[in-house]
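Shown here is one chain on its own, the form predicted alone, set out as C-alpha cells.
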Amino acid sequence: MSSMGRIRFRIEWAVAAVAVVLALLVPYVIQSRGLPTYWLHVIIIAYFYALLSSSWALLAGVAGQFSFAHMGFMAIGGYASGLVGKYLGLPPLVTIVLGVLAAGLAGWAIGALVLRFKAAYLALFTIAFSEILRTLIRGEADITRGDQGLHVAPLFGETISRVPYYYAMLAILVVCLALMYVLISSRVGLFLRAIREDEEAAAARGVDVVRYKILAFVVTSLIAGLAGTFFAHYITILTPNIMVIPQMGLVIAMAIIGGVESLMAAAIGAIIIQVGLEVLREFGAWRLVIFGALLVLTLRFARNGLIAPIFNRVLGLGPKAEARVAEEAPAQ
C-alpha cells in the first residue's frame, strides 16, 4: 500500500472510531439534557434504516443489482423469527438466527432464479415477489395474524428502557458495516465492481458472474433479515404494511441521497433523513414534499449523493488525492 493509501486508511478508521464514540454517548446526552426518551426511539429506527440503506447500497452501488425485495427480506426475517417464537416457544436469540437464515435462503432462491438474466428482470421480479409476500401474509391471517398484527416477544424481556435496544442496534449496524467493508475491500468486492461495470468483460476475464451476483444478493438479504428480526423484537408487533412499495422507495431514496456507491454515506444519509423527517413532523405532509424535492435535486445535480462528496473531501479522497495515489503506485 502506498503512503497515501495508508494515510487514507487511517483517516477512515479514525473517523469511524469518532462516530462510534459519539454514538455511544447519545443516551447520556438525551438523559442529561432532559429530552424525551422518544428521541432515543427515533435514533434506533434511524440506525435500522441506516442498516437497510447501506446494505442496499452494497447490492446496487457496488454489485450493480437494482432490487425492490429488501423490505421483503426484512419482513421474512421478522416474521420467521416471530412465528417460530410464537408456535415453538423458542427464545428470541434462537429465533433471530432462524429468521436471518430464512431471509438468506429466500435471497439465494431468488438469486438463483433471476440473476442469470438482465438487470431489468431482477427489478420486476422483486417487485412482484414483495407484493406476493405481502398478500400471502395478509391472506394467511390464521397463521400470521394478517392486518391484526403478529405479536413478537421483546428481545430484552419486559424492560421499559430503550437503552439496551439502542446499544444492540448500534452494535449490529457497526458490525455489519465493518463486515461489508471487509467484503468490498477483498477480491470479491473487486469482482463485484467489475461485474457492475461490464458483465461480459468480467466473464471474459474468468469471473464467475452468476456466482458472485448470487453471493452479493444473499449477503444483503441476510443483513436485511437481521434488521427485520431486530425490528420485530423491538417493536413487538408486525403487520404486512412494513413491506409496501413506498417503504422500499424510502430505503432507496435514503441510499441515493447519501451516496449509493458509499456504504458509509448511505448509512449517514439514512440517519439524517429519518431524524430530519421527525424534526419536521409538525409540518405534516409538507415534510414529504421537502424530502421529495431533496431527492429530485440530488438526482439532477448530485448524482453521487449529497453525503458521499462531503465524506470524500473530509477523507481526502477527491480527484487530486486519487491522482497522487496513482502516481505513487508501482508500475506494472
Partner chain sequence: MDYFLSLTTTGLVMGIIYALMALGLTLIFSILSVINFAHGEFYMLGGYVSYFLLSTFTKLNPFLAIPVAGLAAALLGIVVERLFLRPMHQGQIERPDEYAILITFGLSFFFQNLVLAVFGPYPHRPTSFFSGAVSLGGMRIGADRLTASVISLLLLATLLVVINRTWIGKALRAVSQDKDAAAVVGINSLWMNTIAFGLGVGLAGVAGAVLAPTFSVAPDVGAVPAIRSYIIIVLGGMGSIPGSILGGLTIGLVESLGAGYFPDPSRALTYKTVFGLVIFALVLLFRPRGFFGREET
The other form holds:
Amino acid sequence: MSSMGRIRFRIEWAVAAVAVVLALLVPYVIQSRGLPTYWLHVIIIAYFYALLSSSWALLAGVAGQFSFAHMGFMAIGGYASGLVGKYLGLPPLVTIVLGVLAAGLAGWAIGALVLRFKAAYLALFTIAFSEILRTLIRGEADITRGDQGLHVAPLFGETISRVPYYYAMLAILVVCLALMYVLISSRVGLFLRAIREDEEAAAARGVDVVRYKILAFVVTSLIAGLAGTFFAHYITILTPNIMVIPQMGLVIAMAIIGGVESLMAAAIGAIIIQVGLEVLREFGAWRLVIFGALLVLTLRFARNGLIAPIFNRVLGLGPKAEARVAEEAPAQ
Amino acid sequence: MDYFLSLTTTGLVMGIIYALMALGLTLIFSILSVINFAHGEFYMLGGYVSYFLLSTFTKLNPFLAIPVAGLAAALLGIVVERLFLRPMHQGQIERPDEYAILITFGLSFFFQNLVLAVFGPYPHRPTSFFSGAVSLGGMRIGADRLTASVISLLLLATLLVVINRTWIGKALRAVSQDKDAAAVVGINSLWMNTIAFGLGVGLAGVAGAVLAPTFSVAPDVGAVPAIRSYIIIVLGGMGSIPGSILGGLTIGLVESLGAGYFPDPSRALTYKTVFGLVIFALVLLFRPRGFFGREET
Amino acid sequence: MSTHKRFLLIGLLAAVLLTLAACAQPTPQVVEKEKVVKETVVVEKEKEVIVTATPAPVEEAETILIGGFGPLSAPGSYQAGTEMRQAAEMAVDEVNEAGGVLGKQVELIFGDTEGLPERGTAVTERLITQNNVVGLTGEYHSGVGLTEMEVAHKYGVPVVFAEPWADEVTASGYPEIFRIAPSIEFYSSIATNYIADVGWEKIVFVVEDSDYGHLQSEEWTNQLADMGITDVEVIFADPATEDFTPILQRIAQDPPDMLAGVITGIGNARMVRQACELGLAPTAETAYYASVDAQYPEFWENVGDCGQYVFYTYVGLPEALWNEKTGTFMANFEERYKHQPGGSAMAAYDATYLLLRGIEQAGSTDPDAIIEALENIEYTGAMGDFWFEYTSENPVPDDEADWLWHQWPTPNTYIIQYTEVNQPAGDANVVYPRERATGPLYTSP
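Show the form predicted in complex with its partner chain, please, because up to now only the form predicted alone has appeared in this conversation.
Up next: the whole complex, starting with the chain shown before.
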C-alpha cells in the first residue's frame, strides 16, 4: 500500500469515528434540545427500512435475484418471534434468535425452490409466496389474531424511553452493514456478481451456482428476519398489513432511488425517503404520486440511483473504480 | 338449476372475462418478453375512463365507453412503451429483464396513487349496460355481467382471427417466434413491440370498462385481477394465446367451484385467492411451461 | 477492499448527518460537517428537513393546538377517515370564527394512521411530543385506537374518541380516555335485539376478515346465542373480494332469514349487487343487512335498484331525529365539501367540539384540568346531549360493564331501512329502537 493510500486510510478511520460518535449522540442532542422524541422514533424506523433496503440490494443488486418476498421474510421473523413468545412464554431475546432462524430457514427453502427461475418467473413466484403467506396470517386469526394485531412483548420491558431501542437498532444496522460489506468484498461477492452477469459462464468457470444463490437468499433473509423481530419487539404489535405488496414496493423504491448496486447507497436512500415521506406527510396522496414519478424516472434515467453517484463523485470514484474493486477482491 | 352446473356457469362467465385480460398480458410477454406489472392499473384506468365519460355525458350510450376506454388505455400504453420500454430493446439499458420488472412495477405504483389523488377513495360505478338480471335455466345472472362476458367472447374471437389471419397478426407471431428472422423479412420488431404493448394494455382497459358496471371502480381495484392474470398466463404457458384462454376459464372454474365446495365455508372466501396462488406456485415449480408454453424458464 | 470501506464510512457519516439534521436545529457544528462532506444534494436535503422539521416555539403560544387522528390512506378505511378530518376541521373553524377558546385561536393537526396500529403509535407520539397538542380526538379503527390510547395515557393527554368501538377502549379505565362512539357490545346489541324482535332465526354473516369484522361477528354470535338464536353462520372474506357470487350460490342452497354483508368500502356495494342479481336477497324470504358504508350517497351509485329494502346500523342522528345543530352541521358540511357526511363525520365533529368545550371550561390547557372538565361536561351537539356517567367521582359499579367508564351512555345507534330506490339516508325509515322509530319494524319486498 502506498503512502498516499495510508493517509487516505487514516482519514477514513477518522471519518468513521466521527460518524459513530455523531450517531451515538443523536438521542443526547434530541433530549438536550428538548426536541420531540417522535423524531427518534422516525429515525429508528428509518434504520429499520435501511436494513431491509440494503439487504434487498445485496440480494437483487449484487446477486441479481429480484425477489418480492423480502417483506415476507421480515414478517416471518417478526411473527415467529411473537408467536413463540405468546404461546411458549419465552423471553424476547430467545424468541428473536428463533425468529431470525425461522426467516433464514424460509429463505433457504425459497432460495432452493427458485434456483432455475429467470427474472420474471422469480418475481411472480415470490409475489405469490408473499401473498399466500399474508392470506394465511390474515385467515388464521385464531392463532395470529390477524388484522386485530398480534401483541408482542417489548424488548426492553416497560420502559417508555426510546433510547435503548435507538442504540439497539443502530448497532444492528452497523453490524449488519459491516458483515454484508465483508461478504461482498470477499470471493463470495465476486462469485455472486459473476452469477448475476452470466450464470452459465460462471458455472463453466467452476462457480458453485446453486450454493451461492442459496447463500444469498439465506443471508438476506436472516437480516430481513432480524429487522422484523426488532420491529415486532419495538412496536409491540404486528398486523399482516406490514407485508402487503405496496410495502415491498416501498423497500424496492428506497433501494432503487438510493442505488441498488451499493448497499450503503440503498441504506441512505431508505433513510432519506423515510424521513422525507414523514416531513411531506401533509401533502397526502400527492406525496406518493411524486414519489412514484421519482421512482420511475430514476429507473429510466439513473440506473445507479441518486445517492450512489454522489458517493462516487465525492470519493473520486467512477464506474472504473467499482470494476477495480471487483477485480481486487479475490486477490485478498 | 343444479348446484354444480350453476357454479360452473358462474365460473365460465367470469373465466371468459379473465381470459381477455390475461390475453393482453400474454401478448405483451410473447412479443416484448416483459411481464407488465402495471397491467392491473390499465384495467383500473379503463374503468375510470368509462366512469368519467358516462358521468360527464349522461346521455351517452354506455356501450360507447368500451372502445373509448380501450383506445385511451392503448394510447397511454403506446406512450409508456415508447418512453420506457423501447430504450430497453435498443440496447440502451443494462440488464433489461430486471429493468422491465421494476419499471412496470414503478408505473403501477404511480398510476394507482395518481388516480387516488385525482378521483379520491370513493367507489364509483358507470351506468349499467342493462339493469336487472337474466334467467338462464332457472339460474339468475346479472345482466351487466352477462353482457361483459358476451362482449369479451366476441372480442376474443375477433382477436384470434386477427392474429391468425391478418398481416399484422402474422407479423406479431413472427416476431414472437424469432426476432432476427422477422427482421430479415422486413418486419420492424420495434414497431411490433409498440403495437403489442398498446394492444395488450388496451385489452386490459376494455376488460376494466366492461366489468366496471359489475364490480365498480376504486383506485386499488387493479390488484386482484392483475394477480389473477399472472396466475392465468403461467398456467396457460407464458406467451401462449390459447393457453391464456384455457387458463382464464380454468381459473374462473377453480374460484367458483373452490368457494362452492371448500369444506369449511367460513374460510372459503378467504382462501379463494390462495387456491389460485398455490396452483400457480406448483405449476411454476413442476411444469413451468404450463398448458401450452414453450420449453424455457 | 479499501474502496468498500470508504463507501461504508462516508455513507455512515452522511446517514448520521441526515438523522442529526432531521432532529436537531441547525448549529454551527453541523454546518461545518456539511462542508466536510461536500455533497450538494445531501446539503439541500438537510436544509429542507431542517426548515420543515423544526417545531415552532411553543412557549406563550398564540394558538391552542389540538391533535386529530384517523385513517387517510389504505389499508385504512380512508373514506371514513377523510370525512372525519373534514368535520373536525369544520368544527375548529367554527369555534375560531366565534372567537376561539380561552381567547385564543385553535389549530388542528390531523395525523394519518393508515389504519395501522404501529402508525397510530407513531402519529400519537408525534402529535404529543412534537406538536405539543393539549388534547386528541378522532380515530376510526379499534385496533389503532387501542395503541393510540396507550401513548396518550403514557403522556397523560386527554382523548375524546369519536369512532373506535372495541370495549377495551374505555374498559381500560384510563383517566385520559373518553368516548362518544358506542362500544361494540352496545352497537351489536341494537342489531341482535332487532333480529330477535323481527323473529328471524337463521342468519348468515359474510364479514370482512379485519378487526372490524372479527369484533362484530364474535359479539353478534354470542349475543344471538344468549337469545336462543343459534342457527348462525359466519363467513370471512377479504374486503377486496370482487366476486361473492360463488359463496352466495352456496348460501342460496338453503336461504337464511337474514343475510348480512359486513364489508367496508367497495366490497359492500359489490355484495349487495351480487346477492340481488342472484335473487338471493333482499327478497320476501331473505332480508339483507349491509355494512355501515350503506349510509354514503355513493351507495346508490354503486348498487342501483338493488339497494331497496336493504337495512344497516347507523351511528349518528337520523334526519327524522335531528336537532337544530344536526341540521346546521349537515348543511354546512355539504356546502363546504360537496359531499353528504356520514355518521363518522358527525361523531368527529361532536368529539372535536367536546374537547374544545372541555378546554374552555377547564380555563387552561392543563391536561388534568381538561380531564376534570370533561368528566363534568354537559353539551348538546349534532348527535344529541353529551355527558359522561361514570367518572373518577362516580366510578363504575362492580355489577356494570367496565366499558361504561368515560363512555357517553346513550350513543345514537339506529337501524335504518331503505324503502325506495335512491332514497337519501335521511329519508329512510328509522326502524329500531322502536321508541324512536319512524317507520314499520321491517318492510318486506
